[in-house]
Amino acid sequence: MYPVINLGPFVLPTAGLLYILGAWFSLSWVEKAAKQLGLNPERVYGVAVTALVGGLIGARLTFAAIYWQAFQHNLLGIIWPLNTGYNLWGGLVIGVAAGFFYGRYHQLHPASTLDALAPGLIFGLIVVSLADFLAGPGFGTLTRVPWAITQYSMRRHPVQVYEILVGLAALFVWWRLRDQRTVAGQAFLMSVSVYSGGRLLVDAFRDNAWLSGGGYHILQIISLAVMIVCLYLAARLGETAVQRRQDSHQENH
């Protein structure tokens, strides 16, 4: 594929460049979404930045803790170089926690804040899939479909393209719900549901998927759980909204 970009004497890693640009666009989108939803853009932007920075630091520190023997005699190696060595799950947990406590400190409404964060989050996931596609670390199962791509001299499903299409579908759902009078939080829950459901299907075409001891796709299990939880919460929010409207109507009469 295209793991590097040559610009004269400079050789830039495609994935790293995309991550930087993707982070900038994602944060900009979060700020714009906050304005559209009538929220404080600076505070919502702060949540996103805090989660991003916390996630990067957490991912690096978790990696260093797991492989402590490689760092115990070279503590400077924990902070440099930073081009490799991150733990996804450690970064995810610490990043979410950092954003959560920032929002609590500034007393932001959780559901409305999540609605504003949703497009930035999904766009970030699209960027990850695009980087995966261009840099080439991930690949799909063997196939003969007309739209297959050649990787490692074999025709394979363009699984990263499928992931990008899933992300675009989730962004469309968010965009549609944003302009409707939905309950705060529903735009986030429904767009994440669509993305999770799509990844549940798409991951079946990934040849280098994370597998459990029993051979199950770990990402499919996580996607299924996230989709079920989000759909359940969205239904509960809808029922609560209907009940409130009924109570308000009865009080007015």
Given for the second form:
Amino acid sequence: MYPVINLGPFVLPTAGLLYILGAWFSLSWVEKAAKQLGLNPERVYGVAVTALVGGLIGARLTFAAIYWQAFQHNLLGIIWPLNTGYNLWGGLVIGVAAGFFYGRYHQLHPASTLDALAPGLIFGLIVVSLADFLAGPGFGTLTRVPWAITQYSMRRHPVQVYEILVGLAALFVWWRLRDQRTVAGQAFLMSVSVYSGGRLLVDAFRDNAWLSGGGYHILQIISLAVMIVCLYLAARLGETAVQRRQDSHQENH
Amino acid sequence: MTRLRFERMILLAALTALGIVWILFSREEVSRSRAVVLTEAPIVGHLAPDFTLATPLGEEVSLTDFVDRDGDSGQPVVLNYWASWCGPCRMETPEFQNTSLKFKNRVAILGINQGESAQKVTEFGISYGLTYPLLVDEDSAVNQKYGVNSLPTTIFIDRKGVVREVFVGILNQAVLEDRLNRLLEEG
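Having gone through the form predicted on its own, I am curious about the other one (the form predicted together with its partner chain); can you provide its structure?
Below: every chain and molecule of the assembly, starting with the one above.
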């Protein structure tokens, strides 16, 4: 709808602008969350920055490796222009690995660190949906519901708005659990499982979904797997916490 | 504890089953043509507006010379909007030339100029040794039809004539190849 923003003589890509603002806000939120959870904010912020930068570099290098023939006579092309040409999976793997090793090196508690990273991660995903809504190629399925929006001259489900609402619900869960969690890692696992469950639900209303050969929504399959794993781990963490409490109670008596 | 664990396992199994049912319910017919319900518009998912423009030598070129809206005999098309005064356009031009040679006869790359004379277009083509068609749009009618308000802009169109991506900004050869391979793989 608004692929570019015109500011006088300058034409700025809406999505790029949102990604930069989103990254800045997400990182700030992670730092604040770490402080609220009693962690070292600088170290947790370091994990987030390392994962983000590692992810971007990894995504670019993976893309360059896949299309090496196009880059081998133009090595400068690997570092410029950077407005496109990234491989999602390469970025994810290298970003997560970079954040993990940074955390290990600084001996951060993994579950507590994930609790602090959760709002930044979810907010980042909300920004991706917002950028897709304002400037991306995504659109919802045809519908006659009263809240439908006119997109590409048809009445459609505002699927990216649904995704944003799912993200806000997950952030609400995180905010509720932030101070009431019974065990470290619970806020991360529960907010991510709510987000995954929501995306599983709303991706059905996306008309340009990423499909498997059989026509299944790949994002729904990934979301279901993530949701079940997170809920299972949250249940296990809860059991361990209860067991520990019982053991210490018995020792006291 | 055992009872609680059992209840949680049942809940997880029920959620998994519900999720699988929802995934099955959301399954789409892969072969359906989304363009059928769409109108002509320079927007992703719509049929790309048809146009006819001339090369500097006067040879007329239409979008429908390449795409096949009703059959399978078309080929993907890349529309690259440019102007000789546009620095980023000049930077990406060699990338388009290399890609056009690599995908010769499989993909049509068309360079649509914005508001310049046939002579300017000719001079630009010669200075860069371009072999793909450069089209003259002196009154910018096709530029306006495609809503181009920033240069360079590149539009990827599949073999059925459906707009698949509108890209504003500089592209390099690798990104071009990535997009074109995807369009070609779709068959």
